[in-house]
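Consider the single chain below, provided in structure tokens and representing the form predicted on its own.
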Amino acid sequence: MQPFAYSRPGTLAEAVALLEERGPGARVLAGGTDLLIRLRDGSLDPEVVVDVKRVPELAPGIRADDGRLVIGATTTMTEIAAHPVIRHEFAALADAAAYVGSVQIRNRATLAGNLCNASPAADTAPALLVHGAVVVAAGPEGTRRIPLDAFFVRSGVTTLARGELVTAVDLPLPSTRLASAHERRTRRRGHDLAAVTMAVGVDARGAARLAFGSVGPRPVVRVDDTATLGDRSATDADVDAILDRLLGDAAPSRTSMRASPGYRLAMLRVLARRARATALGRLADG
């Protein structure tokens, strides 16, 4: 490990200003999980961390306001995982959240940091993309909202400015019932990065909308507006058409050790159609 300074600010004027300051040399510490192993192996070498952990505005908790429901910048994926009206309303990304690494890890793992890796196999991506989530950013320009889909870029980049940082994920409360799974394939449970990410959300009119990741440079989302993914009567044949079309842009990596691209493919489908019947199941269980 390179030495390099920490700054633990107690403000989120100070975080952003340190930020947009030091720029590319500065990295954000909230859960930790990712960046600690970073600075161990050498594959980061930043000047200085920046601890948020006791930012005021950045603190962790789940609360409802004016129709959505926001997150918490450092909300562990424990918390997620066990909160009632995640479970409930949110059901693919309190899947997501419960395959997280190990217990340990969730323990301390966040949502943001989650997101802000941008790790095409980070295992909250798809659910929140499902669900229309939304990335609350302040930086030195103020406070903006990213929708999740515009955040991502790449492999380790997001849309997020020089001196910005995530405060908080809102999620729109549904105006009609959804249900909503989460689906992975990996090779050791809990200590692998997914060769496979999938959440699929219907709704009661038939609406359906299916994330994947982990097989491109990116998570992302798709829309069946045909509504036979939504549809418990659609053939087999049916949603294998549209499945096809939904994932025919899969590109996985062919360098990748998890997985072979042909088997990413296959897979893709089968835990489309797994994340679809457990989907439509909870949508009738209500």
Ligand SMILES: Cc1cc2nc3c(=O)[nH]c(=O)nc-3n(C[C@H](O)[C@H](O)[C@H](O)COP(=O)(O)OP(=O)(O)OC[C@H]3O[C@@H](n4cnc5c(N)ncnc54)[C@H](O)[C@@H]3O)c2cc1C
Contents of the next structure:
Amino acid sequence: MQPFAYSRPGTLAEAVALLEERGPGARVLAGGTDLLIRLRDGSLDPEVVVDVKRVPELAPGIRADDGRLVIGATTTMTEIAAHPVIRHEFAALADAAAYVGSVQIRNRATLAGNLCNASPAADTAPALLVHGAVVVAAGPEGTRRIPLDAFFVRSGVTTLARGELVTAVDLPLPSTRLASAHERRTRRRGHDLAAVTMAVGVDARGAARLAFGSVGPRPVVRVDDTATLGDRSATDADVDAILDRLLGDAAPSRTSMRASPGYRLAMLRVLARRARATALGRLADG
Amino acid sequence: MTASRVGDSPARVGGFGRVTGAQQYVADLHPADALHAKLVTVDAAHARIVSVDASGALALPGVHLVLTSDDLPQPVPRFGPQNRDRPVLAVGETKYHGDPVAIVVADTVDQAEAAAAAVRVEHEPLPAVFTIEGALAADAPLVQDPSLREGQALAQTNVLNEHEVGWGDLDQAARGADVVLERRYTFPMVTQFAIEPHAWMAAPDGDGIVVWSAIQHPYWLQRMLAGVLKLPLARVRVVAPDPGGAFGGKQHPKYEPALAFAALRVGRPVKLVLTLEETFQAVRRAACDATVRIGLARDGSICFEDIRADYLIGAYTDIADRVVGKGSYVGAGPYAIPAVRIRGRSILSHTVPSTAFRGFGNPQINWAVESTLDEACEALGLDPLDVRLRNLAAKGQPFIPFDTPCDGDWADSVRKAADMIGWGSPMPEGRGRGIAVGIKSGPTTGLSTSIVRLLADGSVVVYAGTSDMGQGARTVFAQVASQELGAPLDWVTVVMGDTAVVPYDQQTSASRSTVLMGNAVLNACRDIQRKLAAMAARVHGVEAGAVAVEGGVVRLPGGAVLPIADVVAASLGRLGGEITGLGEARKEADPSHPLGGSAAFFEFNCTAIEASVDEDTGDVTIHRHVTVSDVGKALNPLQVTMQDEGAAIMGLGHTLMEHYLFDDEGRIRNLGAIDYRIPTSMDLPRSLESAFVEHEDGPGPFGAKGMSEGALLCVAPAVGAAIHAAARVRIRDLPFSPERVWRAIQERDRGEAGA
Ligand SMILES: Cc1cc2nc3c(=O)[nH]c(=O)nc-3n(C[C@H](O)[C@H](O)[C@H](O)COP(=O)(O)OP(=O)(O)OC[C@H]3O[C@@H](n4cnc5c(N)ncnc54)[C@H](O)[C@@H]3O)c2cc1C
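Could you switch over to the form predicted in complex with this ligand, since the one displayed so far is the form predicted on its own?
In what comes next, the whole complex appears, and the chain from above leads the way.
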């Protein structure tokens, strides 16, 4: 591991100033479960690591505010998976958070870290996309809100600008419940990086959205405007036809060792069917 | 103050330190003046070294030394437990990704790492081979220079050695077969993945050297270092703190010689701790491609087995050719078969040198043979359990004509496993069951010596050169001493792991230590008992033969029975002191035997599996995993169960998920924990049941046999058979990854299912 300076700013302004001044030479540290691996393997070599866990604006916590559920940047997966509102209103997110890593990892891994790392396999991304999450970013120019779909660019790259960091992620508390579920494929049951991730959300009017990851440079969200997926009486053939359309542009890596493209594409459909079934079940359960 | 008895399961000796982190592994040793080493490698599977420029590295802060083979005695010493073919550092060429060209020594680990990256190794890539086909191709580059293989018939090829054993007349036996099947099964490269990192430290020690190593065989290391450094054995001290898992990967020296030369050059301790990524490039199991021809008669008797097994070993021999020879040797299994031919070949390649790994060459061939037998049973509509029971060798039967006869009631283990899993009883929809057996030849030679000291207060010190790497050897030896000398376990200290202190032990491998070192400890205790009897007789003024010492007590004429602790001080007399016992256990070599010696015992295991397959995803769920081993006598039943479960779970690793993946340049793509998956607690079978059979028929203390590898031998064929029973797919390559199983199901549905 290359030596680096460590800084632990106590205010948002300090953190932003440091990030702006150092640009790519600085790296935010939250739980460190992605960052430390990359420091150790040498794929990242920052001059300064900026620990944001003492910045009050990024503090962990989940609260309702003006029709939205606001999740502080450093909220851990453990907290998210256990939160009653998330478990009911954003079930796919609770599912996803509960899948991440192992107990120890979930106790450290933060939601903002999962998104800012921008892995195509990030488990919380599909659920957050399905539920229309917005990333709240603070930077030298102040605060802005970035819809999650406009946040991811490709693996490791987001639309955060120099000097910006994520302070929170928020989700609209819907008037009509969107019941959702998350599924993923891994090589083993113990913690593993997903070869396919999939979240499906359906509401009582039959509207449905699905989002998936690990099959292209970034997670993507698709809307079913035919109301087929949300229709529990739809035939398998109807569902498959819609899935073919919604998943048509998935382009898994040809060179990945985690799974072949053929397997990933087949699993996308399997997971979509399963997540849909779970979501419909949850919708029925109320 | 009660003594522990064999057959009890007391708390693990040293266990508290292990689980609290108090135990000091090699990586935990931090002498104030220690320097840190890092290996320099090139990004090539096979390359000619043109030049090494260390000037940039030497100019970095904290750097003390960059050592290459040019700085070593010439010709550069070579070492290896079988063939001396591995140079201390690469000479002229590197032969696999990870083959060290130089070793860098600096004040800190980070400085050593930076310096290693700054060493400029100009090199020219050379053609390389990574597969059996590639290595055997007519135009394949030779991995080893024929000049190093003088006198070997195959020196002009990449076949390091061929091993053939057999008996009976195959052609004649084939005439009795109602079905003859030939099947090919492959087994990938996997790695030991000990949780304790491979770590070493070397330091000048007067006019000799001391080396700390997480090693299973401290005395081999001592001998090898003495040879390479040209020092008398008495000037080479190996300290071997208890390893944290080894599994064969820590049997033989790898980088200790380079480290020793570096330490002698800088005159200070030099420490090297491998990363997991480096460890993947240092130790692995040989891959195997086996073709099995089996003839089975309608009545279920096996007429013949004709087996070819090609093992892909690495660039240097290490102990791999022994693995091939010994593993393939029992390839026909625990059956009495009239005609058998087994041909095993070790094939060199530009890959990580393969070495010993729990099971020692058996899991690879057993997977092929037991699976082919399952296919033959299916072809004749026979029950795989019946066929196994029908063909098992009976106790005393010389099933391998020139070896130790069958030494267990093996059918008992098979019946027990079948009973436990409920063989033949109904199961939930979608499940299938499979059953398989495996044997392994135990140690073929051995020498263990032990010194035991009975101190004046009745406490005991046991010296045993075994490495306790988690198998619990300390506990078993302490139990033996406790039972024989009457001291409670916490009055027994077991001293291990220091060649300057502890007498000779050949090695910790082949599940031998309970048997061989156990006997040595037992013999040392009996030596003390004899001496004490004579001393007590003198004190009590009776004839020597009138006093008996056994099982921790002294029996005096007239019927008095006294604890040893109450007798020892008086018996020692005015000068006090202590009573020292010396014990030895030998397994003599037999030069005429194909393996150089017959089996001290056989490990026998039967594994039965109940599994289901998710047809949409290919996920395999193991609902029940039953393992039964024939252990002779469980000196410590809890430890027997732990070893059995551990071996079973390790077997699930290569069965379900583990394998090295290579790119076209011979790099390991899944280098490290992120993409090389081993089972976690969540990957365990829904139910794992381990049991054992005890007939006190082993050569160890109180009838014990070694048993730490058995449960790994037949996991893959049992799981494979269960998958076949559940989903009607035959998968002949490991691991059964979800994608591979899913593909097999797709093929089945397209009507292309396995031949
Ligand atoms: C063993 C193991 C298993 C794992 N399993 C999974 C899994 O199953 N699913 C999964 O999705 N992930 C998994 N991960 C990855 C990782 O745990 C998650 O991505 C986690 O959420 C990252 O959060 P963190 O707080 O640890 O991030 P860090 O490592 O601290 O940061 C990650 C990246 O985000 C940046 N960053 C962090 N916070 C901010 C912020 N507020 N503003 C701007 N940039 C920021 C950092 O600079 C860094 O580049 C696993 C990791 C490990 C080590």
